[in-house]
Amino acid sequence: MDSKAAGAADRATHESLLMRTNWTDTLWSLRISRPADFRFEPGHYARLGLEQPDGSVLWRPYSIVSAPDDAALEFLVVRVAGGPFTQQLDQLAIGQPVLLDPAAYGFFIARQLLPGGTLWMLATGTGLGPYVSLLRTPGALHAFARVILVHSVRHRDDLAYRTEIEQAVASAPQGLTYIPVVTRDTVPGLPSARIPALIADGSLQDMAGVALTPDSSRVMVCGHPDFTADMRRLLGERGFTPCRRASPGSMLFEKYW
């Protein structure tokens, strides 16, 4: 065990699995107990640990889906083929233990962006998690005049939280737009190309009914590393600027992968 892992194990709290929601055979949401002093902002991630037979601990980072005032911590998980952590996590029964590093991590925080204009929240797969947390947190997106959430998945059934997001849209029809994208199924009314391609040819902007420009738009990107690399290149070419700790920008990327 390296020093970082050993340190996390030493300070970890022992939590338990409270609930599981299966979206598909390989995609699910987990809710675990939450220490009273665990604090986070929407966009933070937590490190979960599972004890191994030899006494070691496997650790993995997961974006927090729950709102900061939720009594439990929720995570969106996909089972990785051959992945020892998610294979073990998949077998966890209600009430069984999960280790939690008591610190929240990351800088994928909406307030790092320049305020105003339209906020584009772009996600692939489980990269949706931080955006659900933002939608669940009253006032978290008030700095922006409009919010557009785009979630790209391979198959229709992978559109986790779709009903909840559509209900949020219905309660704020002028301020929130939801655009689901399915790349491997043909779903009437839904786009099937990857998000970078939809932006490059203008299709996504047409669907949203608003331009994507650095003077009027702010962009958050969370998902597979190939997706984030493509988006960083595309947005950079269009004049978007990255966020720095002391300098707000117009594009923000999750980096825990």
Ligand SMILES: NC(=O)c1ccc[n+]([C@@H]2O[C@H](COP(=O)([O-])OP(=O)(O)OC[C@H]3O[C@@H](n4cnc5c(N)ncnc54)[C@H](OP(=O)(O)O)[C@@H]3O)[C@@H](O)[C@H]2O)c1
The other form holds:
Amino acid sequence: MDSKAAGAADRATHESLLMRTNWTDTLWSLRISRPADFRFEPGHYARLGLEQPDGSVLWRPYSIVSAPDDAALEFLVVRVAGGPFTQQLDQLAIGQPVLLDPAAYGFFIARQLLPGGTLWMLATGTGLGPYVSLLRTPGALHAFARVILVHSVRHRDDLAYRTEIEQAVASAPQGLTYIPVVTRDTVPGLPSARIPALIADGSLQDMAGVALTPDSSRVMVCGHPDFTADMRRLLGERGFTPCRRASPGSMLFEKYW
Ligand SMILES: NC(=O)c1ccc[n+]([C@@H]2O[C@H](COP(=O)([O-])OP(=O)(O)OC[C@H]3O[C@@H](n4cnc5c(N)ncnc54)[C@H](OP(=O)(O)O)[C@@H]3O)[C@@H](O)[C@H]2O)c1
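Next block: the form predicted together with this ligand, after the form predicted alone:
What follows is the entire complex, opening with the chain shown before.
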């Protein structure tokens, strides 16, 4: 157990599963009870714990999908093949216990970016989660003139929260653009190449109708570790600057697993 997890076990609060939404057989959202004093910002992650038969606790970090004013905490979960935590989580029935580390963690916070211009929110898979939290939080994106949300998934059914996002677009038609990308099915009207390739050949910028330059754009990148590495390289070559604790930048990353 790492030191963070050891501390978490001491401080953990006992929560319970309130609700589950299945997107596919292996992709689902969970809502758990939330302690009144649990504080977070969109982009933070929480640590969930599951008790094991030997009395130990298995901990995993999950980005928070819900907004800070939501009475519950919501998470987007993909079942990891052979992964003990998500297999156990998959079996959890409504009302059963989940441990919660009472602190929220992370630096994937939009205000770390320079304000203004177009915000590109790029996600693969469950990396969508922090952006849903941002969209659900009134005022969280007011620093930006336009927002482009790009979500890349393997199959059409993996487009979690699609209806909710499309409703958000409809209520903010000028300010928010949603571009789903499906890489392993052919879906008429949707791109099927990976995000870095779509940026490299300019087709993502054409779809959004806006350029992707360090002067005019801020970029958040969340998801598969190879994706975040590829995007760091691509954006760095184009002159984007990373966010530092003391100085805002034009690109910000959250790497999963
Ligand atoms: N250990 C963990 O904590 C953890 C967490 C989440 C997921 N996972 C693993 O990932 C598996 C699948 O998750 P998922 O369905 O979300 O799939 P995924 O493999 O992350 O794919 C989601 C999207 O990302 C794209 N992608 C993958 N690598 C990329 C790269 N280097 N650059 C750009 N785009 C890239 C995929 O394109 P392609 O179709 O072209 O690959 C797909 O469109 C899970 O079953 C699990 O094993 C593990």
